[in-house]
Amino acid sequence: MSSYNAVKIMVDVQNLNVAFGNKKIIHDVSFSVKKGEIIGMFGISGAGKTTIIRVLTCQIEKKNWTGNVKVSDLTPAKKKNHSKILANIGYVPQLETLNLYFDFKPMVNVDVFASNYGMNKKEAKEIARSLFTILDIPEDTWDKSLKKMSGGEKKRVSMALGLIHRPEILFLDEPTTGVDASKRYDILSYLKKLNRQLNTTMFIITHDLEAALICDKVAILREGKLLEFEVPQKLILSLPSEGLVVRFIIEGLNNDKINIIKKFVSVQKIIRVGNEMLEVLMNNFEESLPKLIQYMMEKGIKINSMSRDVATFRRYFQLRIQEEEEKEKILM
């Protein structure tokens, strides 16, 4: 990558808001992307994820927001730049039915693509050709209809059709629903490799909080607010211990017993992750490990097996929402 893409913005987002009437959806929401970057945007429904993008993709009407935004250098706060950020973007949706049809064999579906795009058609199928071996669609399926296609085969399909006028950026929308879980890995993989070969920023808008394994940076929302964005690893790193966390599997965990274990001078956070089973991060780790078992057994409470981990992007963003709603109940 040379040094003037590792520094280009491509996506810039200053103090927007968003508001419909007298409801606010999106509340001061800043943030940067460079070229090439893969930003994950997580959040349970109506975070404001999707809002977001349909501001960047010249979707709300300038009088619902307010705010610095530019797309390439470009603001969709004035229409007349709509055309250029359109042309300069590509979407890929969540079911393949919005931009596929199941009828057409893949290169009929480039046709079309290319049509609506006025793409040169020799061109869009060369492009085509190139993405689909990027992607390993099986180049005898090329020429058979879509419906006779894996589910997996289709979303690889859908990425294409999304890279085919060559966008600079990239929308996916939970690129990984629909797909069998066993292939979900595979999706993330192939989005990683479109990205490093071809240098596409993208925005991947998910529920799926595996797809952090893929993402430069997350973005964490709740309710309209922007809570966290960085590079997942350092929000690991940013919890007590650097993220080291211990998991009991405990003989009838109940509220009562948590709350003891909460009573521990050196514990930090903790979260019920199964019936009986809890993670558990404090301060100076290995020094408070044997400390809490012996605390633990002097309370009554039965360890049947433990084990240590470092924290997932998962567990990081469950604690960060539960830290969200706490402050709210402290507020009430």
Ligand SMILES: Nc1ncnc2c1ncn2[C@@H]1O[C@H](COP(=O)(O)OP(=O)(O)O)[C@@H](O)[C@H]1O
Second form
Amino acid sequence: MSSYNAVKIMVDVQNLNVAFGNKKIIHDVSFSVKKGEIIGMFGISGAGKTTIIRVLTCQIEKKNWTGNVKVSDLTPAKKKNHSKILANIGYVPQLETLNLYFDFKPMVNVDVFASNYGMNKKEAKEIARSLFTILDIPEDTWDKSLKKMSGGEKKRVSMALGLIHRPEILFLDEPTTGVDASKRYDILSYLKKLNRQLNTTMFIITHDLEAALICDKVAILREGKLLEFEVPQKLILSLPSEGLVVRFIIEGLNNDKINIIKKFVSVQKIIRVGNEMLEVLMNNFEESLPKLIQYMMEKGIKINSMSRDVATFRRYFQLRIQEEEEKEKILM
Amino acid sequence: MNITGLIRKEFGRIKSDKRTLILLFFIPFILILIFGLTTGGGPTAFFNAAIISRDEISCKGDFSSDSDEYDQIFISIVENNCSAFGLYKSFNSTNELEYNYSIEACKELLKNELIDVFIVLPANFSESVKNEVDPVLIYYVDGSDLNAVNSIEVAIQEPIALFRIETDLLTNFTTMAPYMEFDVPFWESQILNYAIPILLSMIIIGTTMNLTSLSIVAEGPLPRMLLTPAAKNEVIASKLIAYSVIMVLQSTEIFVMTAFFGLYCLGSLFDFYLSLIVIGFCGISMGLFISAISTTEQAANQLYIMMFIIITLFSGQFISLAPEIRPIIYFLPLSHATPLITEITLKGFSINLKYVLSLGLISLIFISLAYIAYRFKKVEV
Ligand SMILES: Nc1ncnc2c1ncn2[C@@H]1O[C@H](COP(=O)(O)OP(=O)(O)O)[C@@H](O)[C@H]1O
Ligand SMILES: [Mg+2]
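And the form predicted together with this ligand, for comparison with the form predicted alone?
What follows is the whole complex; the chain from before opens it.
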């Protein structure tokens, strides 16, 4: 990877606003993405993830959005740029039925899509071979019916098709949704592998918070606003005591008990993570922890077990959304 | 970006939709097979005829075509211009006595199989032609030969057509075949031949519409296609081209089969073939339109059935419409398709540009509507 490539801005979004009629969907979103980065777009359903990606992929008419947007140095605001932008990006939809012709063999699918980019058959076949190999799609299935492939294999063929024209940017919509729990990590590691080998910039729309594991940066969206755009590790470190948490299992846990713990002076955040399980974040973690335990015992809260850990991105996300909801409540 | 990849894709998709393909090629096959077998030899047969003219304008002995003696023109056509008929003998019988004698003579000829048919031109024949009232033509055949009865019924249209062209006659003939005491009702083969143009049109439009009616709505990856440099007009164009090729194959099948079975066609077979293509294209355009405006496959199927029923029922062929809504006939393809074929096969006219243009216009309207609908269709991946 040359140092030039490392800093090249692939996607630049400044003050993006999207509205459909009177309905404002995206509020003043800004971020920029460098070549080779994997960006995770997180947010609950309806947060606006797809809408942002649809602006970047020339799917939303200019009359519906404002702001400065550049995708590989071209703005989707101009219609004449669309085919150039589309030639340089790949897209992997959530459902394979939206991406693959099930009646065609994988190699025929390759041919269909590659021809749209003006590639010749031989060139496309070669690229497909290398992609299929990276993705461990068994060679004897390349020219067999797609219908006979497993779900995971179809997903991987779909990913290969998104990359068939060697795009610089690949967009993936919910790549792990609907995939077996055991295969989710496979998909993620394949994406990382592709990213490393091809240096492709990737946007992953997902509400699978585990996907943050492979992301260089995460975007957290809520109700059309970009709350964070940062390296996930940095976000976790920004938590009180750099994300150290103590996990309690408390007998007869209820809201009263939680409120009592909340009153302890160093306690910053509390997340209930199970019926009897709590996670607590504090300032001055090491010093405060013994004091907190003593406080709880004094208040008659019975701790069944206790462990310490570092917050995951999942926790960070929950806390960040929770924080936002609380802010809103105060405003109301 | 070039469109050939998209077209190849369409062929691949058509190929994998076996059921539609079977409908497209099998239905016309069966139809023509049945009709081909029932109508028999068609124009390949040859009949000897005698003609009795009772036309009252007296004979001057010359057969020039600008004379008023239309009976002589008719006789001359049967004698010299027909491929299906030859003239054995003609009689001039302006009074009852002569007529009775001629009839007896002809019956004798028929019995001895010296002729297959004798035709009677009535007393007002030339007068009706001149005044453009349907001239009547009466013919007698040997009822024992069922095949001949059917074939002559069809073949008799040849001299009539030639006569109409020769004399620029706009009105049609009324043919009568008295003494039809045979097993086959006299109107049956008539129905067969009059049914072919409308049945063919219906089947072509129905099957080609069926072929394309799911082409957009049932193609899952199509929205994703638009995230490649492929444009919407290229998508529509590729479909139109691929489906047209398949449609031309169907027309060719019909054309070859009708030629093979000698289905009765007075006009040029090439004109007939062109008509089939024009009609098929109209069906494709309508199917494309259905596919473009439908949001689900189910909706497309329902719309297809609805459209098919409407164009058949209101084409003016089955029920006569109230005058207020009669103009809708002009917007329905069957109203132009059926006479287009009829004029070529049964009347021997050449391809009628009026109908071709009407069908072309209908196609154009549907393609434009399909394109507009597709442009504004929300396509999301
Ligand atoms: N074309 C549209 N017209 C009106 N509202 C829309 C349109 N597209 C999306 N929305 C709305 O925008 C919001 C964000 O949608 P989306 O970007 O799909 O969210 P996400 O992908 O995060 O689930 C939703 O409330 C959705 O209803
Ligand atoms: Mg979404």
